[in-house]
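Heads up, the chain below is alone and in the form predicted on its own; it's given as structure tokens.
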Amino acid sequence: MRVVILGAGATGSLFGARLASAGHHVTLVGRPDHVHAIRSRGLRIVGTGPGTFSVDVAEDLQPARLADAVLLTVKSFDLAMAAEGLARSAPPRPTLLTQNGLGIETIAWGALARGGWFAPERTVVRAIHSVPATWVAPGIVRAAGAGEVVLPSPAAGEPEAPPVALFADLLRSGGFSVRTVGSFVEQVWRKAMVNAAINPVTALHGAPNGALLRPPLRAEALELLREAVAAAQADGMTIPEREAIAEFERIGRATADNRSSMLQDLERGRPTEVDALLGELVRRAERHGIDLPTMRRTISAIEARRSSSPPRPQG
């Protein structure tokens, strides 16, 4: 299968190298640093599944004409800007959208109805996930750990649509953990949750996510976890927090060694997702009257964060 991935950093150049170690025909669309190393040396994985892979890249949307699939795996505030363009790009073909996080799907259908695309919802597979990936530097992702993609699954008595069969099968293919759940929104309120409470500590100090299960840095986290959990009932979730704390540690045992991607943008000076995370969890909550004072003061930390420290090297 001809398979474009459109935004090359950790995540996505990690699923092109195991797409590509099953066969299929992988296209990176990246940053100028990355493709030219990747062009020039290869993708190297290193960690968990390690070697040097062999994928196609290139720093535009030209590929995606010829693509039978696509995997949308930007960052959150690059999503609209970068679905419109494939829109505008390539006629509408079934697109895998990875991003975790609340209303992504909203975001992304607009955009792509803005480029061209009719009725995007039809092609468009929004997909969570906990596959862990770190970027070491240009050409060089480190693997820390398996993980699941999670997939919606049809209602009882539906049969499957045909982007999500893809999709799961695809990604199998690759050797990744595919679960399709049909209870997803309840799912990406989960996802968020553990996001909310994992992310911004580990970025705040520096830690892996395993850290995190023991003191002191479990008590900071598990505040903005029970933050998440009042959002997220306030919502209508039936998610009780005893739940949230068990998958906050499963995620926290199962992806221990990995950086989480906040703490990578603020060692890389970039942008962070911390408003499409915890800013999505304040407004939420807003709109039912409720305060979540621990995520509005760690948004305004990893704001200053990111504001007064340098990119710090990578390695």
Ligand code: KPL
Second form
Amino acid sequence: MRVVILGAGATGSLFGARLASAGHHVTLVGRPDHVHAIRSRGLRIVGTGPGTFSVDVAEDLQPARLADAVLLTVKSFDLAMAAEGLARSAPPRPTLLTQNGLGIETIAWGALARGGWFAPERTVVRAIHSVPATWVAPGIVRAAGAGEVVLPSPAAGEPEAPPVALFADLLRSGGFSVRTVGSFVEQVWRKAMVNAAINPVTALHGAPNGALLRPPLRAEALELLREAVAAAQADGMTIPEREAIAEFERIGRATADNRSSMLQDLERGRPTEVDALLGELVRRAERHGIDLPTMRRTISAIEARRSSSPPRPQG
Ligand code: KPL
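Show the same protein again, this time as the form predicted together with the named molecule rather than the form predicted on its own.
Expanding to the full complex; the earlier chain stays at the top.
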């Protein structure tokens, strides 16, 4: 299959390497330094499933015109721009979204429609994933375990349903563990809650995900998780606190050696997903008259940290 991956950061590159090793023709669309490194030395994966993989690279969206499938793996804050650019460059293609956060598909549908795709909800599939990937340097990404991809159950007998089976088969062929669930919206909430607890605490303390399973950081993460449970409940998504904690522990263990995406963003002096994750929860809670003070403080702390650390050279 011809697969184009739009957003060749750590996650997109790891997906690309795994799919290339399964024999797919992969093109990574990314930043110039990464593209040049891969062009000259191949894409190197260290850690779990190491090797050097042969993928095509591009700095523009031309390859998407002939793609059988597109993985849109940019961060949530770049999603609207990337999706609109995709739709302006290529006819509708089966497209997978991998971003963290709530309401991601609505952002993508709107942007794809602005770019000219008709009824993008028929071609776009959203994934929730915990595939642990860390950026090492241009051309090099570390995989720290297997992780999991969750997709919505394919809608049986609906001719215009999005192409879930295509992505489930594609990802499984690359060795990913894929689960399809009927209660996908609830899964999105569960993952958003876990991200709201893990990402900022690891980012502020420079700690790997596994450090949050033990004192003293566990208490800090659980305070955020409790506020996320309150936001979910206010928004009509009843997820008991003990289930949220069990999910936090499950993902924390599965990605124990990983550095969260927010920690990596801060370390690289890049924008973070703090608004898409914590900001969105605060706004949703506020609509129901509920204040989330720990989240508000944490957002300020992340923003302060980001503005005090000058952007580092990319790599
Ligand atoms: O989604 C993640 C992220 O870092 O954004 C987890 C699952 C926490 C893995 O690090």
